[in-house]
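Below you'll find only one chain, the form predicted alone, shown as C-alpha cells.
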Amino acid sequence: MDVSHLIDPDRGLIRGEIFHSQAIYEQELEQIFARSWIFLAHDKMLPQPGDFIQNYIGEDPVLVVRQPDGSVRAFLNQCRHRGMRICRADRGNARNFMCSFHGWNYGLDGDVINIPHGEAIYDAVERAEFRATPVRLANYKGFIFGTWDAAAPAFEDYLGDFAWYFDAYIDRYEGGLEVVGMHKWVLPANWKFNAEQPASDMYHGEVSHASAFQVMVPPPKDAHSPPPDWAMRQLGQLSNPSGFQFASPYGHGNGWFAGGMPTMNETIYRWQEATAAQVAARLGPERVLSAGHANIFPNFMMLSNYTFRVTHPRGPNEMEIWAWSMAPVAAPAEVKEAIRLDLLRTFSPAGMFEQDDAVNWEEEQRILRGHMARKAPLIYKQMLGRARYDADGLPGRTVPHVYAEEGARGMYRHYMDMMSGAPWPDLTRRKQQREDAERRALAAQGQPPAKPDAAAA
C-alpha cells in the first residue's frame, strides 16, 4: 500500500488512517519491524554464559543468549518443525532448548542438536537448513540491537548524530547502567503513539500532567511555607519553556528543556546536581542537560529518569510496552532504590504519568474509529520550516524550542521512506541527498554551514 498520500512532513500533515488501518499494520511488519535495528536486551541482562531473555522484533518471539565465549547471539523462537517456541520462559539460565511439542532440541547459538529418532526418519539432518533464524546483532555501549536485515546500514551508521545525543542518556557515568525493576503492560493503542511522543512532544506535560507535577511537589517545611526553593524552579520549566528538538534521518527523535527534565524528586535532583561536573568532564557540558526524552526509531524510547523501554506492536489497535529503570552503577544504593521508586510512581503501569498518557493515547485510538475522524489530517505544525544544522553547539538537525514537532515529522518522513519498500542502499542514498539539499538552501540562507556534500563527493 502507499501511503505517501497519508504523510506529509514537510506541510506537517498526516492522516489517521496510519493508526487504524489492518493493512498498514501488516506493511509495517514487513517494511518497518523485520527490516529496522530493535532494542533486544543490555548486557547486564545476561551477566553468565547461558543466560537468555526473550523479547520481540514486531511480532516475532526472539531469543537473546549469552554464549560460553562471552559473546551474545541472538536467534527466532520458533521450532523449525512446526513453528513452536523453542523456550517459553522469559528469562533464565540454560545449557540448551528444547521444543516441547517434538522434542527438538537447539542449543545456546540455536544450532539444532539432537531430533528425536532423527537418523531412522530423515534422510539427512541439515545442520543450516535445520538451524533456528539468527538475528544480525549490534553493541552500543551494552546495549544490544538486532535485525533481520542484512542489508540494513551498521548500527552507528543508523544512529549518525543521534549516537550524541543517546550518549546523554546512557553514558554519564563510568560503568553505565543496571536493571533495578521491569514492568510489562498492554494498551489498546497504536504503537506509533508511544514512539512519536518520546521523539517529539514535550508539549502535552504542562496540561496532561499537570495533576501528577502537583501531587508530586514536596511538602513545605510548615502549613505558612511555600514549597521547596529547588522543586519550584523544576516546575517553572513547564510554565516558561526553552530548549530544543532533534530530528534524525532515521526516524530518532529527541527533546529536552534547556534546563534538564523536571523531577521532583529529590535524592534523583541532589545526585544529578551533585555529580554535574563530572557528567560536564565524561561527555562536555553541553550534553549535562540535553537529555529529556527520545525514542530510536522504531521503539525504544528513553527518559531522562532512567526509564528505558520498548512498544511491541499487537495489531494495529494495541501495543504491549516492555519498561525497564536502569540506574547508574556508581550510582550510591539510596539513589539505585530512588530511581527504582520514581519508575514506579512515574511511568509503571501504574504510574501518574503513564496513566495520564494511556488515556490520551486511549481516546486518540477510539476517535479514530470514525470515517471523518480519519479523513481529516492532523496537524504537525510546531516549529515547521525552523530546522538548521549544527546550530549552538548541537550536532545534526535541530528546532530552537522544546515545544516542537520536528521530532515527530522527521519520524514520519523516515516512516515514509521505510514503508514505500526501496532497499536500504536507495534509503540511505535519498536521505544523504535530502540533507545535502537542505543544508546548501540553509548555507545560502546564512545558516550554518554545510558539512562536505557526500553526494557531490
Second form
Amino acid sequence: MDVSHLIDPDRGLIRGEIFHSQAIYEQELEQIFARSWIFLAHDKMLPQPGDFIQNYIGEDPVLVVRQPDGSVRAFLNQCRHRGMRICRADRGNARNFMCSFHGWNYGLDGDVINIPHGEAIYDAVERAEFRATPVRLANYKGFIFGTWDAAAPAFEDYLGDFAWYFDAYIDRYEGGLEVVGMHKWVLPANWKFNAEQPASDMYHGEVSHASAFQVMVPPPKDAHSPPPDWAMRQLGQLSNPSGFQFASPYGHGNGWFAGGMPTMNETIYRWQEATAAQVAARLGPERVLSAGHANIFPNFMMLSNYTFRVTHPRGPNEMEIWAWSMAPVAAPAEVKEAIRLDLLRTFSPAGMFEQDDAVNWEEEQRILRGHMARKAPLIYKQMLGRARYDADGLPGRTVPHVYAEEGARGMYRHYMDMMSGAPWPDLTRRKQQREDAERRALAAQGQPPAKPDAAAA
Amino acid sequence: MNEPNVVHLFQREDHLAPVNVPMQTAYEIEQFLYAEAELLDAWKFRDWLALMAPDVHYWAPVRENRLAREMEREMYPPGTAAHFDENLHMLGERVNRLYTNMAWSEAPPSRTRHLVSNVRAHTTGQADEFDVQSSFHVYRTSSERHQDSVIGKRFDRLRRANAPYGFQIVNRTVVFDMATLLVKNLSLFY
Ligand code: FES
Ligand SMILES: [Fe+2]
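Got the form predicted alone; could you also share the form predicted in complex with the partner chain?
Now the full complex is given, and it begins with the chain already shown.
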C-alpha cells in the first residue's frame, strides 16, 4: 500500500489514516519493524551467563541471552517445530530453554541441542539446521539493539548524527546507567503517538501536564515566601520557552529546552547542578543541557529523567509500553533512589505526567474512527522551513526552537521511505542525495540565522 | 537491579494463619475498609487522605512472569520497580492534582466502584495494630465508553485511632493481579 498520498512532510501535513488502517499496520510490521534497529536490552539487565530477557521486535517475541563467554545473542522466541513460544518467562536465568509442547531443547545461543526421539525420527543432516531464527545485534554503550535485516545499515550509521545527542542521555557519567525500575502497560492508541511525541512534541507539556507542574512545585519555606528560586527557574522555561529540535534522516528526533529539562525534584536538581562541570568536561559544554526527550526510530524513546522505553505495536489501535527507569551508576545512592521515585511518580502508568498523555492518545485514536477525522490533514507546520545544518555547534539538521515539528516531519519522512519498501541501499543513497541538495540550497541562500532569534520567539 | 530472595507475599505464613481477632474487631475493620471505599468512589480524596497515618507507606510493587522455579521473584522487591511507593506528602500531591481540574486523566472525572471483599485480620505485636488483608475490584468508566477493571489484593497495617472511622492506615501494600497492566493508567487509589 502506497502511503505517500497521506504524508506530506514538505508542507507539514499528515492524514490520520496512518494511525488507523489495519492494512498500513500490517505493512509497518513488515517494512518498518522487520527492517529497523529495535531496542532489546541493556547490558546491565543481563549480568550473568544464562540471564535472559524476552523482548519484542514489533509483534515478534525475541529472547536476548547472556552467553557463557560473556557475549549476548538473541533469537526469535518461537520453536521451529510448531511455533510454540520457547521461553514463556519475561526474564530469569536458564541453562537452556525447553519448549513445553514437545520438548525440543534450545541452547542459550538458540541452537537445538536435544530433540526427544530425534535420532529415530529426523534425518541427522536436517536436524543440524534446526535453530531458532537469529537476530542481528549491535551494542552501543551497553544498549543492545537488534534487527532481522542483514541489509540494514550498521547501527552507528543508522544513529548517524543522533549518536552525539544520544550520548547526552546515556554517557554523561563514567560507568553508564543501571536499571532501577520497570513498568509495562497497554494503551488503546497507535504506537506512533508515543514515538512522535518524544521525537518532536515538547509543546504539549505546558497544557497537558499543567496539573503535575502545579502540585509538584516544592513548598516554600514558610507561608510568606515564594517557592524556591531553582524551582521557579525551572518553571520559567515553560512560560518563556527556548531551545532546539533535531531531526535525523533516519527518523530519530530530539528536543530540549535551552535551560535543560525542568525537574521539580530538588535532590536530582542539586546533583545535576553539582555535576554539570563534570559532564561538560566529558561531553563538551553544548551537551550539558541538550537532553530533553528523544526517540530512536521507530520505537525507542527516552527522557532526560532516565526513562527509557520501547513502545511495542499491538495492532493499529493499541500499544504496549515497556519502560525502564535507569540511573547513572556513578550517582550516589540517594540520587538513584530519588530518580527511581521521581520516575514512578511522574512517568509510569501511575505517574502524574504519564496518566494525562494516555488520555490524549486514547482520544486521538478514538476520533480517528471517523471518516472526516481521518481525511482532514493534521497540521505539522511548526518551524517549517527553518531547518539548518550544523548550526550553533549542533550536528545535523536542527531548528532553533524547542516547540517545533521538525522532529515529527523527519520521522514521517523516514517512515514514508521505509514504507515504500525500497531496499536499504537505495534508501541510504536517497537520504544522502536529499541532504546534499538541502545543504547546497541552504548555502546558496546563506544559511538562515544560526542563532535562535529569541526576540521573535 | 539487585534482587534479594524475598518471600513471595502471598505465601507468608502470617497471612495464611486463621483469623484471630475478636468478631467485634473484625466487624470494625471491615466497616473501616468499606468507608474508605465510599470516600474514594465519592471523590472525597482529602477525607481519604485523613485516613492515613503520618508515617504511612503506600506501596504497589510491579510483578512479572517468572519461571516456576523463580516464582518467589515474581514480585519486585522493595526499593525497585513499583507503581506506587509513597509517603503522606507524595499521596497529598496526587490528591491535590485531582482537584486542579486540569488532571486530564480524571477531567472529566471517571466513575469508580471500589468493591472490597475477602477481609481477614490478624493481631500483631502491637495491641492497637492489625494486619488486614482484603481483595479489591476497582471498576472504572470514563469518557463516552471507556471502561476498565483493576483487581488485586491489599496487605494493610491498620492502627486504632481517634478518627472518624476508628483506624488509620500505617502501611498498605497493593498487589495488582496483572504483570503487564492491561489498563491505560492508574489514575486513582487502590
Ligand atoms: S512446538 Fe516446540 S517442540 Fe513442538
Ligand atoms: Fe507528555
